[in-house]
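Read the single chain below, which is given as structure tokens and is the form predicted alone.
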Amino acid sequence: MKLISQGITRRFFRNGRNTNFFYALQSTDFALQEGAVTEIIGRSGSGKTTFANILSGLLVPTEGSLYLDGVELYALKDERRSILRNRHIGMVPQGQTGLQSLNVLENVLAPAMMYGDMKGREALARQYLEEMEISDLCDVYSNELSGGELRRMSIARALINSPEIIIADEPTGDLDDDTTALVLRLFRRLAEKGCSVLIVTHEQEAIHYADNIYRMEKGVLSEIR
């Protein structure tokens, strides 16, 4: 599945002497790897997770569009986007998430209840929270769980509905050098089966891990390898 943006830019307002607006993205043109691992690094405040959340359909860009296998993503309306993001692309966002009012097992099955066919996905569910090594953490609530037990379930609620598209946005962030290595691995093997993979990261071993590594620094997106 193919996800290209043309010409995307985001402006925020704020008070200023002499401006009443940022462009925390310049005009950018992209295209995402299909059976690959992108990489995009860059410093805090760079624009990396502005376009993060562009890509993944939670943010409308202020210019330009941003096409699904073909489909305007933008042009469509809250609730046919949101059904479309849902099926296709699977989001780890850079804060901790979880519905305080559902246990792990539940919370990750979230997106599959919400859009997604439940046939096998609760077998699915407790195969990544094994993979994630905290399958004994199904029963516990979200508000018990600690920050890097926060990241790994919010992976596997990434992968629920076996999304063609995965980005994640500091998937690593609390976590130990093993387990970044775990979360890592697990990307490369979704690349392998033919998902695009993108992750914005800090971790410099997430460099090991990626096919096609991308810079982005003032809004700009430059392409390294």
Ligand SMILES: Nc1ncnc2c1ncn2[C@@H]1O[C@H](COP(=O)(O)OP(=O)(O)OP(=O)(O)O)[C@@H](O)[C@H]1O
The other form holds:
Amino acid sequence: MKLISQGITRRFFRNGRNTNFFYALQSTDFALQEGAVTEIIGRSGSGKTTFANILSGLLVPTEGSLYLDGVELYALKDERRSILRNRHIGMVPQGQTGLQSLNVLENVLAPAMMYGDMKGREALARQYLEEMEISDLCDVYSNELSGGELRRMSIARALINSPEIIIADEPTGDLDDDTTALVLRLFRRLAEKGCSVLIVTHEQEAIHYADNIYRMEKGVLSEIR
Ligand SMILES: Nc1ncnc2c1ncn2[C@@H]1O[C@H](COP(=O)(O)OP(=O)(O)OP(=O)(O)O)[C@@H](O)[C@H]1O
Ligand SMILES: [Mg+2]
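Next block: the form predicted together with this ligand, after the form predicted alone:
In what comes next, the whole complex appears, and the chain from above leads the way.
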């Protein structure tokens, strides 16, 4: 499945004042390679999350277009865009996310309940939780988890609808070296099965796992490998 951005920018207002704005993302053309792991590195505040959120269908760009297999995502109504996004793009957000009234297994299954189909999903959820080494936490509520456990839960959740595209924003930021390797190996395996994987990070660590590397600098994206 192809994900392509053309001339995408994003402007933000400072202090909510519309006289005081800046571009967090300059005009960006980008095509995510299928069946590969791509990485965007860059310093804090350079615009990585802004771009990742736009690519995930979560943040409306100021200018430009995003195409998912030829469909212009931001030209669609919100509801239709949500459906396509949830079926085809698995997003691991940078912040801590978990629905507190649900346990870990239910959190992982939530996107399948809302936008996918439930056939075989519980077994898949348990398999990913096993791989993430948190299968013993299935019936624990998400507000009882550590930061790294919560991160691993959100990785399993991003994969539950078997998306063709995976966008992970600092997915290993709060994980130790062994757990980081676990997550990166899983992404690599999914890429080998044909997924397009995008990892956004300010660390260099994942670099050994990436097929393509880009750098974000003050809202400007450039290819470095
Ligand atoms: N909703 C917003 N309103 C105003 N400014 C914003 C908003 N979101 C982000 N910014 C600003 O846009 C710039 C880029 O932010 P972004 O979150 O994309 O950076 P980042 O590269 O992901 O940084 P980090 O590595 O710290 O996560 C920053 O200067 C930030 O302060
Ligand atoms: Mg960020």
